[in-house]
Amino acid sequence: MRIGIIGAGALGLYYGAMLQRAGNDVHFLLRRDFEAINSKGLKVYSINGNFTLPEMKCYQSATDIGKVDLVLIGLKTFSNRDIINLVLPLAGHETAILTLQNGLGNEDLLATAFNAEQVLGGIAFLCSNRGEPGEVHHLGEGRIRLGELAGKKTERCQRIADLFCAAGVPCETSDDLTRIRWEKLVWNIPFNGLCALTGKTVTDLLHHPPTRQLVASMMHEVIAAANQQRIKTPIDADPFISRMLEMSAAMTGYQPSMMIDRIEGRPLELDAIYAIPLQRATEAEAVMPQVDMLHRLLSVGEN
């Protein structure tokens, strides 16, 4: 399968580098890792075992990779602006847009430019960070959880996460993909922002019983707000919360994505993790306040 990966970063790069690894045709659209790559090729170093691609398909311009099969976008959602531009130069009418972008909305927009039923969205469930030029480091998880915008399961999606299995990574699909989209926020609302602020990493906040005991009490407002959704099974709340907390238990010393950005100065995704979702709980006759409060605190010195 011929693929373009929009937003090759942490992401982009190790599921990128995955389905290389196992034949498929990848093209990746690179900014800071362009020479490295072009030059050196990608070093994975991966809880599963390390490995290097030599070669890699590398661009600086989306209009030079062309018409793909499959386009995968890791892109950080404060670059959603530049989403749509992206993605037209690799879109047939038969190319299917897969977003494994944080938080909601992504699908939407994409969908405003494109027909809806080419739009598919995932979440990802992967502790991986950049390192030097030309590295990534996968420092655990990697399952993916695809679903259709449409909200039905499709022979194309099972397809897509056939293709995600064969390379090495765990994927199913489901077809409630705003449920999905909900239960991924209920990690990333708390740890990302919490981490962000304090400057503290997963397993300080585990660690620390007031913190640990505030991050469950966020994961229940985000799930009550979810289960106010249009999603087609509650979320139970109690067992899922000892799920996450269990999960995260393992990500020793693990900083998420939103604490990097902080630490090396660039913005937040806080439209598409708090500012969205906050409205989307206030349309459903919702209240998150500790949602709400985390995310006026980091929104400050924000643009």
Given for the second form:
There are 2 protein chains.
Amino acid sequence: MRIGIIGAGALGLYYGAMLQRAGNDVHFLLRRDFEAINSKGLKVYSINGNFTLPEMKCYQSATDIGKVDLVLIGLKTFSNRDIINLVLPLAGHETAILTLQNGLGNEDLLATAFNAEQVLGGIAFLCSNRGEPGEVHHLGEGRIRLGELAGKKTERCQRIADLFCAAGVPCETSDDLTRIRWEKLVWNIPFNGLCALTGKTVTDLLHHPPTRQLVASMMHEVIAAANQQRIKTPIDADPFISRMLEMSAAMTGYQPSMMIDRIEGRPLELDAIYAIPLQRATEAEAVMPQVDMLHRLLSVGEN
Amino acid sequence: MRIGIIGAGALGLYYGAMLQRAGNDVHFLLRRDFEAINSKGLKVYSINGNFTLPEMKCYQSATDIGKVDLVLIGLKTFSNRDIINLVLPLAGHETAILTLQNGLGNEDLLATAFNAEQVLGGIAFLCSNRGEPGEVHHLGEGRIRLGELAGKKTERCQRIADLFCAAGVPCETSDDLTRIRWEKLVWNIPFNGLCALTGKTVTDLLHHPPTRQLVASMMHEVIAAANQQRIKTPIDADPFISRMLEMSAAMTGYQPSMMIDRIEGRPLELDAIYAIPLQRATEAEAVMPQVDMLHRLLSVGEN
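Let's see the other form, the form predicted in complex with a further copy of the same chain, since the form predicted on its own is already up.
Next comes the full complex, and the chain you just saw is listed first.
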């Protein structure tokens, strides 16, 4: 399968490398890492075993990649204004366009320029970061949950899931993309923003009872708003939150991506993780006052 | 009048110096600045004109000061566990004990060890900071509002106000200490904490509409809780908030004390400015959910 990777940060590089190693024809649009990878290949430091790809198909322009069967988008959402122009040269009528970006609004944005039937979304449970140019570090997890924007199981969706599984990336399909996106937000909304704002890790927030209670209370807000969306079965708040907190307790010292973005002076993914979910909540007559306050506090000083 | 200054940071040094310059017999309990002031005196850099006090009565132990007519307390409230022991050696039966500390709870704490009739509270509108040892900088304002803990106007209260006025410190009395404390909290609660948490100045928060709205909304919460306390006349929220925001707009680039405490790695005055006001609100069946969230976020990582 001919695959194009748009947004080859830690996520795009890791999944692209896994797919190439499994024998797929993968094409990477690169910025920072172009020189390093083009001359020396990519080193993947993974909890599942390190490996090197001595040669990768690297590009500095999407036009040079040409049409592919599958576009995999790992772009940070604050670069979404570029997304259509980057995907256009890769997308034929049969191309599947899969966004693994954070938060809400990414599939809808793609559906404004492409056939909505072509668009899929995925939630990546991946703990990874970039090292030096030409390196990527896979630190934990890696599984993906996939769904069609149209909200039904399709053969194509299953084929893509099989492709990831065959490449060593656990992947399951869902017939309710809206629900799985909101499920992820139940974690991302409190932890990404609170860690970015306070400079404290997931572990710090959980060990301090006043912030642990705040995290749980914000999770309740998000679930109440999620259950007002068009999802097939409601999320059962108490057991879901217990499971999330238990899972988070195992992430010793974890710094969510937004915390790292802030530490490194990058923009924050506020639209995808806060503004659009808040808007969807309002449209469904749900309120998320604590989420709203967090969004306001994160937004000061951002553009 | 024999006056003892406990807590000679920027506030204690500035007011003590003004009182000494006007001819009062002022005694300073010093820590950081003892050596510098004892050998070379104090330099006051003031918007109203610089001056030097070549000699000051400096002490390293409260016991050495002995009894005074007026104790003036400028201690940071996170050192309140020491306050009784520091004031005890200075307090005779006729001694007036005036706390100019931030927030709530300070007068009540003093009233647990001294006669409640001896205790006064004051709100200082002072913009000052310490420079090098032996220096203090008076950057703006300086006026004081004074009241008896017992909540009535007394001759003594007026005498202390006159003392400040005669020393060039505008000072007015109030017969409602609870109200003037809460009035100050309407400003301190949003701005101190939000600036400390975000690292942004008062001006930054006001120029960004989402945080400006948050500030106003928190002011509404505080006023609603204030109006549930035993105060003589309620605070009229809308005009009061308009006036506060207008006043704040003139404080270009201002960093509230809590923001500076956080930048310099000192503890924050969370009990006086958040925990006790939240408790008083709860006792009066008022809720301050945004204030509560801010308090939780400030408390993580504090002791």
